[in-house]
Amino acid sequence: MMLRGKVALVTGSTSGIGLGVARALAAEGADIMLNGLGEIDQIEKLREGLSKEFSVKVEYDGADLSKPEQVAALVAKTRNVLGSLDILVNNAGIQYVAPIEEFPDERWDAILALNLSAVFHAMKAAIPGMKSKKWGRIINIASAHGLVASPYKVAYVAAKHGVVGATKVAALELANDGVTVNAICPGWVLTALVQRQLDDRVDEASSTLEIETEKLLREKQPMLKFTSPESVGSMTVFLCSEAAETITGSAISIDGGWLAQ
C-alpha cells in the first residue's frame, strides 16, 4: 500500500484508460476524486465498489474541463474533501477525424479546450499546494500522438504534442520542489473511443472486426496487441513511487513499438 495517506485527482476516470488509473492508485491505498461522464446511478455505483475493494475514499465530481473555472473548482474541491491533493492524473480528453479543411471550427477549439487547456488550468491549480508540501506527482496522459502526427487528427495531435511540452516546463519549474511531472504516451488502447473508430471502419469497409483490429493496429504498431487500462495504471503507480524520484520531464511510450520504426 506504497500511496496510504495520499490523494489522486483523476480526470476522465469514469472509464476506459482514467478508470484504469483510478483502480492502480486506489489498490495501492490512494484516496480518489473521480472525474468523467455517465450515468449519476452507474457513477455512484463506481464510486462505492472501488471504495469497498480498495477500502479506500472515493469521490466524485462531474466538473466540465473546458471551463476553466470548474477545473480549479475540482482540484480546490479535491483538497476540501479529501484533505489534499498529492498525485493529478491528467487524463480527459476527446477526438475528432477529418481533414483539415473539412475540420469545423468548434471541434478544434474543444479538442484544444479539453485535451490541452484543461491540463494547464489543473497543473496551475495544484501546484502551489504540492510545493508547500515538498511532494507532488503529475502524470499526464498523453499520446503517441504527442510525439509524432497521422492524417485527419490535427487538434488531436496538436494538443498531444502540446500536453508533452507542457509537461517538459512543469517539470523543469519545478525540477527542486519535490514534484515530479511525466507524461505517458499510449499507443492504440481498446477504450470506447477506439472502439468507435473500429466499429466505423466496419461499416466502411463492409468488413469484420477482427479483420479491422489487425488492420489497426498494423497501421502503426509492430506489436498487434492493445495496451491495457491496466497497464497504464500500473506506469502511473510506478511514477508516484521512490523509484521514480528522479524521473521527471519524460514522455514515456507504451506504444507496441510504434516510435521504434
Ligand code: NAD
Contents of the next structure:
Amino acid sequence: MMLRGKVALVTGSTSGIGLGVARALAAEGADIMLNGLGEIDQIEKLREGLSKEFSVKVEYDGADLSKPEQVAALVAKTRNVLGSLDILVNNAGIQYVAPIEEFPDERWDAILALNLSAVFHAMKAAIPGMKSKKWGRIINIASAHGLVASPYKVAYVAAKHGVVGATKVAALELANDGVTVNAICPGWVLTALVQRQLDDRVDEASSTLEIETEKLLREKQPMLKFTSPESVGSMTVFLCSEAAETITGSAISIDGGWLAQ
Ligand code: NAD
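Let me have the form predicted in complex with the named molecule next, following on from the form predicted on its own.
Entire complex below, previous chain first.
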C-alpha cells in the first residue's frame, strides 16, 4: 500500500496498457482518475469494480485529450474531485500505418494532437501543484518507437520521439522540486492498438493470425513474446517508489530486446 493517500490520473485507461497501469497503482492504494473512450455502461462497471477490488476512490472523465482545453480541464477535475494530483501517467495514444506519401494529413494531426501535444498540456497543467507539494511523478508511456523508427509510422514515431524529448526537458526543469519525469518505452503489447495492426496484416497477406503474430514479433523483437500491460503497470509503480527517487529523464525500455540490436 505504498501509494495510499496519493492520487493518480492515468489517461487512456479504459483499456490496454492504461488499464494495466491504473490497476497496478490502485493495488498500491492510490485513488485513480480514469480517462478514455468507450461504452459508458462498461466504463461504469470498470470504475466500480476497480474501486471495490482495491478499496480506493476511482472516478472517470471522458475528456477528448486531442483538445488542449479538455486536457487542462481533466487535470483540474482530478484535483477538485480527488483532492490532489500526485501521479500523472500520460498513456492515451493512437496509431495509423501508411507510407508518407499516402499518409492522410488529418491522421498526422490527430496523432500529434493526442500522442504528443496532450502530453505537453497535461504536464503543463499538473506541474504547479506537484511543485508546491514538493512531490510528484510523471510517467509518459512512449514506445520503442520513441527511440528507433519503423517504416509507415511517420506520425507515431515522430510523436513518440517528441514524448521522449519532452520527458527529458521536464526532468531537467523539475530536478530539484521532488518531481521525477520518466518515459516507459514498451515493445509489442497485445492490446486493441496492436490487434488492429495484426488483423490488417492477416487481411493483406491472406494469412492466419498465428502466422502474422509470429512474423510481427520476429521482425522487431529477439524475444518472441508480448509484454503485458501488468508489466508496464509494475514499472510505473516502481517509478513511484522511494527506490526510484533519483531516476529522472530516463527512457526505460521494456521491449524483449528490440533496442539491443
Ligand atoms: P489501446 O487502444 O488499448 O488504448 C488506448 C487508450 O487511449 C484507450 O483507453 C482509448 O480509449 C484512449 N483514447 C484514444 N483516443 C483518445 C482521446 N482522443 N482522448 C482520450 N483517450 C483516448 O492502446 P494501448 O496499446 O494500450 O496504448 C496505450 C499507449 O501505449 C499508447 O500511447 C501507445 O502508443 C503506447 N504503446 C503501445 C504499445 C503496444 O504494443 N500496444 C507499445 C508501445 C507503446
